[in-house]
Each structure stands twice: as structure tokens, then as C-alpha cells.
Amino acid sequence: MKRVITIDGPSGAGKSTVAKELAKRLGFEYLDTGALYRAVALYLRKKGHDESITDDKLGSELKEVEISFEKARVFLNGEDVSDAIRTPEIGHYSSVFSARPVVREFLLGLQREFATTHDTVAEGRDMGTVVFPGADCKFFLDASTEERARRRFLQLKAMGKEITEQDALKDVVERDRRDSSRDIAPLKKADDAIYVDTTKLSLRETIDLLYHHITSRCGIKGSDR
């Protein structure tokens, strides 16, 4: 294994674009986690499922899975699925489906194999807990719900989904409440991570925080690139 940061945390704390600035200046890879089971989402929709899936049923159909990454892209069985894996709807459904155990026993091999081969930042809901327990450095990312309301807004206006700050609100609430909840990787802070409010933090206030312990109590230097 390779060195691991772990970036946890709800929908809307600011995980995924901390994460790909964090890398881009350790000079490590980021792990879009959340991307990889938007794709599986994206994937049994297309297929028409929904939550009364079967587990067997489930399993049956990720064998004709394959996800990729590359140059920051998301790939299902060769198809570029980036754009498409960010609507509302995928969104509800991959947090449905993560909960299932065999979503995520099917996910969390392709997650560790990632990290026998680069330096990654690691962002999702159970990073630190469950798939790299033993990260170098983790991190809980969290934010007021209207605050992560609102960002969940602002994003997906700004690829022109349709949104009312009303159903982003609703969105996070619900997010929140299946992540909490669920029996299988529950989301939650690890006893060892560190705790960011970025509440009323900016974006480069919060890397540069994360940064800073990255360096100063991780015992990882980075290229600063």
C-alpha cells in the first residue's frame, strides 16, 4: 500500500474539491469514490432497477461492471460517464444502493487496488473507517446542513441542473439521514481523523488548513506543486 489520506464527511462539506486540489499538490492521486458508485447507480438505472433489487439479482448484474479512471475522467465499461453520474437522481440512488452489502464488497477491492499502485487522497463516506483504516493521515470534513444546502445548489446549477434550493435542502437532509443510518459502513467520524468545520471556511482556507497537517502532523511532505 502507498501512502492514504482519507477526506470523509455528508454531502455538500467540500470533500471532493479539496480532495483533487490536495492531490494535485502532494503530487499524489485522487480517489473519486462517491464517482464510483454514481456509475453503479447510473448503471443499474439504465437497467432499470431500483431499491427492491435483489441481492442476487444485484450480484449478478455488477459482474457485467467495469469502471475505470482516467485524466480525472470516470469510465463505465468504456463509456465516459463523468457528466452523467452528476444528476440528482443518480445521486439519491448511489447512496440507496451503497448501503446494499454487496455494492460495496464488489467496490471495495477496486478501491484498495487503487492505492497499491499510487499515492492517493481518498474522499467518500467510510474512507477512513472502513476502506483504509490504516491511512497516514484522515479527515472529517463536515458543514452546517444549509451551508452544504446551498453548495449542493450553486453545483448543480452551474451544469445546468434544474434545482430549487428548496429540493437541495431536501436532498442533503435525506443524504444525511440514509448515510447515518444504514447498518452496512455507516458514515461517521474514525476516532483517529481529524475534525474540519468548513462552515465558514473558503476553499483555500480549507486546503491550506489540510495542508498544513498534512505536513506538520502526517509526516508528509509534499511536492507543492
Second form
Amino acid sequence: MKRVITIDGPSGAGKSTVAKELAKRLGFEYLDTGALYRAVALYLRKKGHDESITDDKLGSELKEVEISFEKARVFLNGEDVSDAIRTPEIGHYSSVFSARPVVREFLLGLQREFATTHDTVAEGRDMGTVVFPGADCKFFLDASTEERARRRFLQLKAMGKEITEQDALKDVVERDRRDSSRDIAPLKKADDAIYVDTTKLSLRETIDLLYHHITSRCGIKGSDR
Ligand code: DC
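Now that you have shown the form predicted on its own, what about the form predicted in complex with ligand DC?
Up next: the whole complex, starting with the chain shown before.
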């Protein structure tokens, strides 16, 4: 296993942008694990499945799924799905299907394998607790529900998606509830993770703060790429 930095937290806490930027600064690779769950959800939705799918059927469908990353693009069975996975519908179903043990088991190996060949900044919900419990540096990013809904709204708007601020708030509350209350690998701060509330911080301030912890508290200096 190479060096691993984990960033967990609820949706809209700023994890993706922060993780991407830190990876760039450190010369690490960025692992967006939400994209893996979204790609699985896209595949299942295309096959017409919803939450009523049985575990057996889910298991056999997953045998047909191959996901890979290339230059920050996500490929599902060879097709670039980087944009297709960013819809509110796929966001909803990724949260729904991510509560199924067979899905989590399927993606666990993929995530760990990634970090055997790359120094990694891994972002998700269970990076520090389940996937990389021995990570070199762990963070839990949080922000108030209203602020996270506001960020989600602006982000989807900027992508040209039809959404109201009220829908964004409803979506954030619902996903928080589902991601935190599931039986397997729920969203939870690892005991040894550094908690950062980003409600009143700009992205730049958040990135600088984490970078400071990474280099001072965790003693990571970055790679020589
Ligand atoms: O970070 P995101 O919005 O792209 O994640 C989509 C969903 O995937 C999220 O609602 C829960 C699930 N997920 C998860 O269960 N575990 C992870 N490590 C990452 C995402």
C-alpha cells in the first residue's frame, strides 16, 4: 500500500474539490469513490432496476460491471460516463444502492487495489473507517446542512441541471439520513480523523488548512513526480 490520505464527510462538504486540489499539490492521485457508486447506479438504472432488486440479481448484474479511471474520467464498461453520473437521479440511486452489502463488497477491492499502485487522496464516506483504516492522514469534512444544500444547488446549476434550492435541501437531508443510518459502513468520523467544519471557510482556506495538517501533523511531504 502506498501513502493514503482519506477525506470523508457528507455530501456538499467540499470533499471533491478539496481532495482534487490536495492531490495536485502533493503529486498524489485522486480517488473519487462516490463516482464508483454512481457508475454502479447508472448501470443498474440503465438495466431498469430500483431498490426492489434482489441480492442474487444484484450480484449477477455486478459481474457485468467494469469501472476504471483514466485522467480523472470515469469509464463504465469502456464508456466515458463522467458526465452521465452527475445527475440528481443517479445521486439518489447511488445512495440507495450503496446501502447494499454486495455493492460495497464489490467496490472494496477496487478501491484498495488503486492505492497499491498510487499515492492516493481518497474521498468518500467510509475511507477512514472501512476502506483504509491504516491511512497516513484522515480528515472528516463537515458543514451546516443549509450551507451544503446551497453549495449543491450552485454546483448543479453551474452544470446546467434543473433544480431549486428547496430540492437541493431536501436531497441533502435525505442523503444524510440514508448514508448515516445504513447498517454497513455508515458515514461516520473515524476516531483518529481530524474534524474540519468548512461552513465559514472558503475552498482556499480549507485546502490550506488540510495541507498544513498533512505536512505538519501527518509528516507527509508529497511525491517527486
Ligand atoms: O460523494 P457522492 O455524492 O458522489 O456519492 C454518491 C453516493 O455514494 C453517496 O450518497 C453515498 C455513496 N457513497 C458511499 O456510500 N461510500 C463512499 N465511499 C462514497 C459514496
